[in-house]
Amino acid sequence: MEQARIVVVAGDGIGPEVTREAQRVLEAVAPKHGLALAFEEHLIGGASIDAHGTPLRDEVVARARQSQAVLLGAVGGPKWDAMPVATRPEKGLLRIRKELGLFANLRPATVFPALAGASTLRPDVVSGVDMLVVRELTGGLYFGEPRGRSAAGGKREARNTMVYDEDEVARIARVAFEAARGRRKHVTHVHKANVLEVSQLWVEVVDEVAKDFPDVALAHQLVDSCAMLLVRDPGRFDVIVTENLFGDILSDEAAQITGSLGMLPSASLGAGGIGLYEPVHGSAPDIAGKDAANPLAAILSAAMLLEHSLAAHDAARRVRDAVTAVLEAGHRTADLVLPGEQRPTIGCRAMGDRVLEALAL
């Protein structure tokens, strides 16, 4: 049996705690499913600039070029915040997205029935919802050029690009237009077009891809309203395709209609076949090493790298039956319980515990 490599990357704060509860997951459910797993860590974001001085050394992304797939945790902290921005941890992060090509997040956003009630929307409007945030996510204002800050006249200012080509708008259109075709067939392309000659172009193009899928229906929204409704109204979405810095906003707005940001898995995939796999939330230094971390949105992405990296689709489904398992027996991590609610409340291992208890059911 070849064996998968899996680079573990699991950065800062409740990084190391979440990515060890997903790791175990994969250990225990790949023997179940003919797979063979053989995972390496490796340091990125503050962990790496203590350790090395840099955010991300070369021979890491050497080694996630090498992998099947890279699993990772968060980066970041107050720690390091009062670095220059081009050092900071968060770097370490675009960095290895950008030069493992993975230029389409995914980012699904399902209210799982037991925890309709731990949304701050009501019940009835969150209910059902499940919808696939895809954000492009090698362009726009995070890369652009030019981009800096400097002094005009006595006055500091700052500047930064949005820019798209063609090809970049299309392809991530067409993964869009694939999710949607296994879904509910309907997809909504985010845009600022009334402004922004960046968004003229999205529509254009997205419009030109449609063609290809006239099985999928496809509508235009504007931003502001968008979130709008994503808080009215969520249910109406299936698929969501937008640029970067809309994507990475929207997509939290959609993390919190499911109750919580520890409940949001994410893979970012690219042409070459390597995927990078992370829960949506950040490193959460306020409670890291607490053992309070919520562990389902990384064990969810790990669901998700066996089905997009190892094509692993019954034991992704294992995964996600276990994890829906575990909130109808009513297991809850803080997060997942609303302000004023008695209800007992269990740690990022037991959370785990409770997980694997279930997959070997």
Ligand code: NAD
Contents of the next structure:
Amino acid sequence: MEQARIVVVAGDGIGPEVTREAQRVLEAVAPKHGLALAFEEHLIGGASIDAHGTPLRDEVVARARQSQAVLLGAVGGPKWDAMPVATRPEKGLLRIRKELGLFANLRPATVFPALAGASTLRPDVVSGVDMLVVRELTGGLYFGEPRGRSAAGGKREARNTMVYDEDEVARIARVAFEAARGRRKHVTHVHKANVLEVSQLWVEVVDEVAKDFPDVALAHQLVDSCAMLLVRDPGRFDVIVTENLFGDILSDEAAQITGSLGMLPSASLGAGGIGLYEPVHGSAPDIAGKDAANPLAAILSAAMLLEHSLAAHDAARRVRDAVTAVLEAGHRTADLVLPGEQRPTIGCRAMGDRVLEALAL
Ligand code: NAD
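Switching conditions: you have the form predicted alone, so give me the form predicted in complex with ligand NAD.
Let's see the whole complex now, leading with the same chain.
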């Protein structure tokens, strides 16, 4: 059996606590699905600054490049807040994302039935929501040239450029169609083609890629109406694919529909085939070291690792089913208790234990 190497960079605050539970879940599920995983732990963020004087060592980047996948916790905390921006913990995170050439960011927004009450939208609106936002991460307005400020004739001016070439669009479209194949087989491409030439190119190229995926349905949706539909009828979406700026905004809107920061996983996929998996939340210094963090976002990130880096679809489903079962059984970390709700809570390790028990069933 070939071994898949997984680099674990747990980071700071609750990062190590939640990542430990995610790793335990991977260790438990792997042998049942014929997978051999070799974990290798390294420092990132504040922990790396304290030990080595830098938020990410070259050696760790090299090890990550030789791995199948990177499992990341979170970085940052008050201890390092006064440091200059160039050497802060967040630089470690930005660097590893850049070094791995991560061009696709995948953010699922799933409403678990047991947590439907956590959304600010009505339970009947959010019931059954299970979508995946695929955002282009390395192009578009955030990176395009020319950019900058000037002061022509004493008047301040600023410009940014939205630019994509067809290859950049085609590769992210492929990620979306591939992901849809493992889901409900529907892709919505979000654009502003009535105004932007860049979006017109996206529509053209996404249509071309779609020909290779005749089993997946495709719809094109204007970004403004998509923003409205996301709060009116979020259940209609399966996979959403879009460029960087639209994706930045819509992935947060979609996440908010679920209402639970401790439940949101993410994956970023690189050109070299390496994936980086991390919960959306930060290092939560207010609860770090108290065994109070919710590890489910990290555990669901591990499920994405199984899915996207190891093509272990059954194993991934098994982990997600275990999380659903634990929530259905009423187990909650403190962050999942709704205002006014009276119920006992469990800690990070105990929540991991419950998931492991559900996996064993
Ligand atoms: P945060 O996500 O760390 O915390 C926001 C709130 O949500 C806090 O009250 C926290 O206790 C709670 N929370 C977050 N995750 C939770 C979990 N798994 N279980 C239970 N409760 C949870 O965001 P913040 O407070 O704005 O930032 C704290 C630090 O994290 C800062 O240093 C920030 O720079 C860093 N940060 C890192 C990342 C990352 O590593 N990807 C992302 C965001 C923020």
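Positions refer to the first chain, counted from 1. What we label the rigid core is the largest C-alpha set whose atoms superpose within 1.5 Å from one form to the other. As the structure is a prediction and not an experimental result, all values here were calculated from the model.
- Asp248 is among the residues whose C-alpha shifts by 2 Å or more between the two forms once the rigid core is aligned.
- Relative to the superposed rigid core, Phe112 undergoes a CA displacement smaller than 2 Å between the two forms.
- Relative to the superposed core, Ala210 undergoes a C-alpha shift of no less than 2 Å between the two forms.
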